[in-house]
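Only one chain is given next, in C-alpha cells, and it is the form predicted alone.
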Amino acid sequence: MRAVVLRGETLGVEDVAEPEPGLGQVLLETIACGICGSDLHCARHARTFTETARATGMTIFDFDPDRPLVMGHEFSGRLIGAGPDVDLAALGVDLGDAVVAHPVVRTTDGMRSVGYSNAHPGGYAQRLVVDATGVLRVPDGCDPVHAALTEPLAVGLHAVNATSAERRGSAIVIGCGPVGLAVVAALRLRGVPLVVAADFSPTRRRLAAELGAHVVVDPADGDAVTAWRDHGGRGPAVLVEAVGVPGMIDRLVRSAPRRSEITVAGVCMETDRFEPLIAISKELSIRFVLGWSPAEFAASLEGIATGMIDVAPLITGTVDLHGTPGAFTTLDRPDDHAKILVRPNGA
C-alpha cells in the first residue's frame, strides 16, 4: 500500500507493507486523517520526541527515529477486516461501517500508539490496524470525514474537564491553533457562558468565534485577561495555555489574577522557565494535561454527530498522500490553515 513516510526530517510517499489484523485487532481503510501539531513537532524533533517519551516512561510513544515512520493518529476509516477472535457484533460494528478508533494497538510489550510506532503505521497510509476495543461506529448522518476530528476534540475536552471553567462560568484560551480551537469547542460543548480566546492570527480568531468563543482578542492590541474583566470576568480566572512556545507560561503567571488556575495544553518542545515566586505569591495553580479518556473520546464523537460541535469550519484544507509533505510546510503559516486532512484513498 502507499503511505507518507518520515525518514529523518523528510516526508515522502512510499510503498509499505500491508498491515494485517492480529488477535484483538481490526483493519481499517483510511477515510481521512488530520495533521496534528504533535506530528509537526515530531517531524522536526523526532529524536527529542522519543527521548522525552523514554525519560518519562511513556513507552506508548517510543519509536526509533532512525527508522521509517508512518504518522497519523486523528483518523476515521472504513472497517474492512478483523482478527480471528474479534466479535464485531459485540462491538456494535460491522464490516463496511465508517468508524473512528483509539489510535492504539496492544502488543506483548504493552500499548503502542498508532502513528508513533515503526511497526504500526498511522493514518497517513491507505490502511491501518488498531485495537478492536477502541472502535466506535460513526452514527448515521454524521460525515465520516468530520468524524476524523474526534481525537483532537477529545484532547480539548480533556483539557476543559481538568479545569473549573464550568463552575466558574468562564475561561480564557491563549492560542487558537488546533489545540486551542479544540478547547474552545469543548468549552462550548460544556456550556461555559464566557469564553475569551486570544491569537495573533485573524484567521484563527475568526475560527475561534465560529466555534463558540464569545470574545476574541488580538494580543497585539489588547490583553486577554483585561478583555475577560471587561466582559464580566471576576475573581480568579481559568486560563488554558495552548501555544506551546517558551515564555508563554511565564507570561500567564505574570498576568493571571490571584488564585487563578493555568492549564497547560500546548506542547513545548524546548526548555522553558517561569518565576516560581510570582506564582507562589499569587497562589496560582498550574496543571499540565495530555491526551483523553475513552469517555471523552466517545463524548467528542457524539458532539460532532449531534451538531453540538460544528467542526466544518476547522477543516480548511484536504490533500492526498502526495500533497502531505507540502501541507506540513503550509501549516507553519498559521494564517493559511487550521486543520488539513489527508485523504490517502482519495475523496
Contents of the next structure:
There are 2 protein chains.
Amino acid sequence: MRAVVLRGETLGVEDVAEPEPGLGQVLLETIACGICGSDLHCARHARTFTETARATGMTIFDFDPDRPLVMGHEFSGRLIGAGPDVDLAALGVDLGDAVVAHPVVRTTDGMRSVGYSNAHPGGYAQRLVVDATGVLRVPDGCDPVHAALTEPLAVGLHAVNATSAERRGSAIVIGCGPVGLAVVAALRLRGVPLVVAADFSPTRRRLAAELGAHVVVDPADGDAVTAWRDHGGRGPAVLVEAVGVPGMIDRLVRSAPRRSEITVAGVCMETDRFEPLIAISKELSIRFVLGWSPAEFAASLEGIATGMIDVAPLITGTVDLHGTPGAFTTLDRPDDHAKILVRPNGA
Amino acid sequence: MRAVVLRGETLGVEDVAEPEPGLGQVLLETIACGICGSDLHCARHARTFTETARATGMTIFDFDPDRPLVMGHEFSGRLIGAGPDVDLAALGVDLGDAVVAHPVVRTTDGMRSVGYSNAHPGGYAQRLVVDATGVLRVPDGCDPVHAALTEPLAVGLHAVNATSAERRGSAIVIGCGPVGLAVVAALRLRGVPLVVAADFSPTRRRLAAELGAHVVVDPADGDAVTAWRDHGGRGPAVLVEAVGVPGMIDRLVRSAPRRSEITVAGVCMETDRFEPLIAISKELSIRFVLGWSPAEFAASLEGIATGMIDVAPLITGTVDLHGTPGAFTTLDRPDDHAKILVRPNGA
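The form predicted together with another copy of the chain is what I need now, so please give it after the form predicted alone.
Now the complete complex, all chains and molecules, led by this one.
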C-alpha cells in the first residue's frame, strides 16, 4: 500500500507492507486523517520526541527515530477486516462500517500508539490496524470525513472536563489553533455561557466565533482577561492555555485574577520560566492535561454526529498522500489554517 | 513603648509611639510573637517585598521601605484596651483575656497588615492594635505562649485543605521548616493515615516525627516518593512543596507519579524554571497557596488548645526584644531551628 513515510526529517510517499490484523485487532481502510501539531513536531524533532516520551514513562510513544515511521492518529476509516478472534457483533460494528478508533494497538510489550510506532503505521497510509476494543461506529447521517475530528475534539473535551468552566459559567481560551478551537467547541458542547477566545490570526478568531466563542480578542488590541471582565466575567477565571510556547504560562500567571485556574492544553516542548511568587500571591492553580479518556472519545464522536459540534469550519484543507509533505510545510506557518485532512484513498 | 524596628536592613531596639485603639480596634499587650520566614525575607529585601506586593495587587502588604517598620504577625497577647465603639462581650472576650488575632487593621485605604505597615506596629513591640473582629480568646488551659503558633499553623492547615490528602489517605511533605512542619501537624490534625516528610536536617526530621510524620526521609539518602511507595503509597500522590527555592517545583514535577497534585506552600522569591512537557505528560496539577481563612485560623487555635497539635516541639528558641536581631541572624542558617518566639514584655 501507499503511505507517507518519515525518514529523518523528510516526508515522502512510498510503498510499505500491507498491515494484517492480528488477534484482537481490526483492519481499516483510511477515510481521512488529520495532521496534528504533534506530527509537525515529530517530523522536525523525532529524536527529542521519543527521548521525552521515554523520560516521562510514556512507552506508548516509544519508537526508533532512525527507522521509517508512518504517522497519523486522528483518523476515520472503513472496517475491512478483523483478527480471527474478533467478535464484531459484540463490538457493535460490521464489515463495511465507517468507524473511528483509539489510535492504539496492544502488543506483548504493552500498548503502542498507532502513528508513533515503527511497526504500526498510522492514518497517513491507505490502511491501518488498530485494537478492536477502541472501535466506534460512525452513526448514520454523520459524514465519516467529519468523524476524523473525533480525536482532536476529544482532546478539547478532556481539557474542558478538567476545568471548572461549567460551574463558573465562563472560560477564556488563549490560542485558537486546533487545540484551542477544540476547547472552544467543547466549551459550547458543555453549554458554558461565556467563552472568550484570543488569537493573533483573524482567520482563527473567525473560526473560534463559528465554533461558538461569544467574544474573540486580538491580543494585539487588548488583554483577554479584560475582555472577559468587560463581558461580565467576575471573580476567579477559568483560563485554558492552548498556545504551547515558552512564556505563555508566565503571561497567564500575571494576567489571571486571584484564585483563577489555568489549564495547560498547549504542549510546550521547551524549558519554561515563571514567577512562583505571583502564582502564590494569587493562589492560582495550574493543571496540565493530555489526551482523553475512552468516554471523552465517545462523547466527542457523539457531539460531531448530533451536530452539537459543527466541525466543518475546522477543516481548512484536504490533501492526498502526495500533498501531505506540502501540507506539513503549510502548517509550519499555520495562521490561516486549523485542520488539514489527509485522504490516502482519495476523496 | 519598646520595639524592634527595621530601618533599611538593620534591626534595632527603639522607643516608638504607644499605639491607641481606634474605632473597631483593640489594644493587646504582646505575650509572644513568632519570627516568620517572610520577616527574614523582608528584613533583607524590603523593597522587593513591597514591589511584589504591589505588582500582585496585595495592597495589604503595601508599606514604605524607606520608613521604619515594626514587624511581627504571629502573636498572642493580653487584651488591655478597646476602641470606644467596641462591644467586647459581643466578641466573646474581656479585658485581661489572653487572645490571638488576625494580624490586620481596617483603614480608610482598605485592610493593612499588622507587622507589614509603617503605621501599624506588629508583635515585635510591647503593645499592638488590631481589628476587633479578628480577635479570639485563648481557651482556658491553653498556654498563651503556645497560642502564638496559631497563625503559622493556620498556614499549614490552609495548605492541607487545598489538597486531596484526606481523600487519598497520604501526603508527602518536602521541607520541614516552619511551613513544612505546620503542614505535617495539619495533616495529622486531619487524620491523614500516611504522612511522609523529607528534610536534610536531622533536627527538622526529628521535629517532623514528633509532630506526627509517620515516615521521615533524608533526601541525601533517597527520594521521598520512593519512601512513600515503600510504605504503601500507590497511584497519584499528594505532594506539598515547603522549601521555596528555585528548582524545587521542577524536582517535584520530575519525581511525582502520574496525575499527582503538587501544592506549593513554600514561598520562592525568584524566577523559577520547569519542563512543561513532563508536567503535561503526567497530567500533574500544581496549586499555589498562601495565608488562611478565618475558619482555618480558628481551627488552628482549637487544634492547639485541645492538644491535637502539640506545638511545644516547634518552639526551638525564645528571645526578648534585644535578642531579636540575633535571632534573625540565627535563622539565616535555620537547620536546627523551627520557630523562635519574641517575648517583648519578658517571660
